[in-house]
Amino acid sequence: MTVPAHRDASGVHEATCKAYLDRFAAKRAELPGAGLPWLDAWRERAIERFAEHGFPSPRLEEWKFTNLSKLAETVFEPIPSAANGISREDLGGYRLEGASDHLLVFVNGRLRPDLSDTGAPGEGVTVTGLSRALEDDAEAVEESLIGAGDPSAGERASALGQLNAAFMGDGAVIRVAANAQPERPVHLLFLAHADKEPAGMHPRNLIHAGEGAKLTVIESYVGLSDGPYWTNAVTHVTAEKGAAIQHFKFQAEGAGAFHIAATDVDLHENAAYTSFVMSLGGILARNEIRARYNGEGVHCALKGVSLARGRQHLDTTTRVDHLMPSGVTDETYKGIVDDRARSVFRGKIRVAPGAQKTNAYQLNQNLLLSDRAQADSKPELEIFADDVKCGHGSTVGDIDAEALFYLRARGLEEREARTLLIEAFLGQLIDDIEIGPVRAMAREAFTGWLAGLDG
């Protein structure tokens, strides 16, 4: 393998790529599934692709507003073990209150069966860790991984996904049989505890809902320390004909953490996918969703909120490909930015030739609480069919001075008035979450963030 002999626009030296190549050579025999010929070859192609491209830079359109030079300055060591002092008693605040969730707990990217709820998730449903699945049913994992896309076909913009493929240590494998409708949501709780050397975690989740099945999945990423670490996560979601998946994600990494996550979604005829992402942790975080409509009549609702303060950089990037007729996309993301923080939204909806009767709408709104706060917003439509109904909108602004004056004139203190207006801007998006315990979790996080406006 060779490494790039140039320095790209993000200032990444060839030594950075070489360091990851060296660690891959040293750690590959310890990675889950080592010795499986197909997996060894798959990882090899992935690390070669990463070495060829390196870290994506702002020269790439997909990364125009997010500079990874700070991330690339440090080599994050893969953590070989999840052993630490975390116990079941430490999980109370992170579980869904009022819900009987099937819980898988990962510490530093590795499954901790002793902290997980290993009870039966429901008839027709299997939930296991990726490393265990590679031992018990490697053929099924191979089909899912290769079906999700060979890393050798990746582009430079997805080079971090190639690094994940090379180093993926664990994650969840969720399969729901045709027409199965489990009552219990599956909750994937990723805890990071890295106080010393910079640590790198590369979880990969595989979620598959069979024809007519229904499933609810919650992904939570929580930092238990403020030390530097990097979560580089990839989740593949497949919904077969008529399947319905609700997918909620909470990103609350530690203050010094980097969080880069890609969710790839394949939707077949009449499938439905609902996503809600709340992002408020880390020094730099990017949540990317890519959805492909592989059948007619697909319905996809993408929602999310970003809460940024200090010097945080929170990026939401989406791409929806309408490849077949009669697809529906309902996309709304809102951001609140305080201090010197920055939020980014870049969303693209592409309607392919022949994808007639498409109905797609995209909205991004941002509220700036400081004159030093920044928000970049770039919604896009790319339409190659003529019988469609598509639109998009974007706003960036501060709190309405007249509305604030109106509330102050009626006896509210300034902080109360500001909080009320912020709540009015964002609260409805949270209140629209259908699942009560998930809605309560999002509401609690939002309330806690608002409480910090006084510093």
Second form
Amino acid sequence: MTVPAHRDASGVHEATCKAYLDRFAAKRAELPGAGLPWLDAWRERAIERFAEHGFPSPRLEEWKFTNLSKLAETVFEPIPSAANGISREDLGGYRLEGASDHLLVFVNGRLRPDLSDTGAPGEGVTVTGLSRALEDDAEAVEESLIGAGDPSAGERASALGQLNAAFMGDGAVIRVAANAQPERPVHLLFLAHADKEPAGMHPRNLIHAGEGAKLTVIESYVGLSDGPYWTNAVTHVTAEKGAAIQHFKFQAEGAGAFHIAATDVDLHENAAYTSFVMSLGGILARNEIRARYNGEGVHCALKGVSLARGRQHLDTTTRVDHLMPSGVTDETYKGIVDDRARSVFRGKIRVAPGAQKTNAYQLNQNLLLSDRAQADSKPELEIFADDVKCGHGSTVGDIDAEALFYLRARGLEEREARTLLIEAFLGQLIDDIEIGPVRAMAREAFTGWLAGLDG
Amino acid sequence: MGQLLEIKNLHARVEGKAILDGIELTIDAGEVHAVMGPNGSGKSTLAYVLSGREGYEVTEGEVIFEGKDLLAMAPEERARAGIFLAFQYPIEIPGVSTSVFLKSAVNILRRERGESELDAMDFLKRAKEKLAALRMDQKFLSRPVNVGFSGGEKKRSEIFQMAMLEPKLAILDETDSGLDIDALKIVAEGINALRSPEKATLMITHYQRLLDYVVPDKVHVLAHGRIVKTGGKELALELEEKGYAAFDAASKDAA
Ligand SMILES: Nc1ncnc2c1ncn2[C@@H]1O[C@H](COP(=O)(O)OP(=O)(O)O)[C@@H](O)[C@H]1O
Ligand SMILES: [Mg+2]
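Right, the form predicted on its own is done, so what does the form predicted together with the partner chain look like?
Okay, now the whole complex, with that chain kicking things off.
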């Protein structure tokens, strides 16, 4: 048998793929919504596609800088055991006290109603667990999952999305009615406590804001253990005409964790989407955002920071499709990389024929704090319209020695001066976060990270 | 008055190139010294060597500051000992607010001197006084260090920082260049305000203009990395008349 070009030759990945197929065959009846014919068929197709493509290889353009061979060496238990020991006390500061009416807490991929606060209904927002939604209103879920279609369904690069579909566990279903504008955010907190086995979590979130609606959603991934586990998350976001969504993501997985997340964003006429991703956990993490502008006048701000140290590998991949005129994209990602860590940025903005008056800019900047730190940066523009304003920028640099000397010559310790300059590198991105408690959380995480700098 | 700074036979190189070639210079507390010299004579190099900049390698000689071996100290230790350098070309530091960094520096130096730290209110009050004296806008405090300032504003910002930090020895590297006459007078006032029997100033300049307003006790002529002549304030006028060429020739003969 010949091994397809995108597969590894060692057979390890093959064995892992095979193990997932076996798990699927053995456990499919235990998966949420099992027995719903459309869902069974959907999962079946997904596992077949995964089997066909296998783990994405670095030979694929989309995965050029991020090698998944370590991830593919381990079989992460796709229906992990529950960690019942977790109590409210363990939620600690991750709760964002007072900041949200709706808090859904997931432990090892499963919603824990006892830890969650679904808040007062009303204000036109409904927040449910996916598993529960499949029991209560499977049709609505079907429409969200299948109705919209999955544009990357057949792509090799998204094979992990297919694995998510096959094993899709729990997740959040958030719906905001037309013109509803809930004041406070919805917070999704995914906790992992995987000390018994390498757990594999495949959460899927469905977020929908109706016409003219407004929503703030916070997605946090927090590791409570340092052993290996895998979060393989897929999130669908839809903003109907004139809707505005602010989406914050805080990736603080455990030290041994893999975190692969794909967020698909569909934006309709005059919709606004603001995303901020803070990524500092895990041994290997990839945060991918794919946004499609399906109507005119979409306004989209994509921001984020990656803080990488040790041997961490933090990947930010974005793909923005300007399909309609007058869309605005304002994209800035910054990475700080220490030790032997690596940060990756791949950003593609595509302006379709006819998407005139597009205004798009993407910037990626990286600060390297050690000789062995690495940053790969590849912003790309593909423009098929002529009346557009597009640009991109990319920098990789060290701490400015002149600035460091200036501050030391005023009496600051080298360490303090360095910290001040590192802080200055991306402090503004954090200060620009509009939601107070989120800004405070990001600030605190950054300060904590800075305190861990050596020398 | 006691000796504050003593430079003995100082040789230094930059990127393998010998720049300072046996500087001898002693400054007593209470004095103002001027070092004058043509472009490229090594004035800034001297300033950087005294403040401890990386890449400026001392190959011979020593520098004693208040009885301590200055060259053995890190840049921040020198600052804490009371040395201040007003940079010839102050850099911009985006993202670092002037007030945040300066408050930190002021309190580090105050602790070092055994003085009480300034709280936010006291710091602001004092900063506003000094800014007013230098006819500078108060908005300046909340801006990032030097970002978007004109050349003249950057020079004034250096003097403002000096006024806040109250150094024992201020080294001013061509603080006068690029200033119009009004700005020059204001800056000179700022320098004079800090004069005291315990402190000293080393003014590096290319022109004698500033010396009309800050009258030096001694003037040194630097050429090819050496002090080729030392005199009183009248030496500055002589330089103005004759130009550097005469001294330049003298130093070349000596070499
Ligand atoms: N960083 C540097 N790298 C290489 N050469 C330098 C550097 N700094 C100064 N020099 C050289 O040293 C000499 C003296 O420069 P400098 O001290 O700046 O003179 P001045 O301040 O008197 O104009 C000049 O020849 C200059 O080219
Ligand atoms: Mg100079």
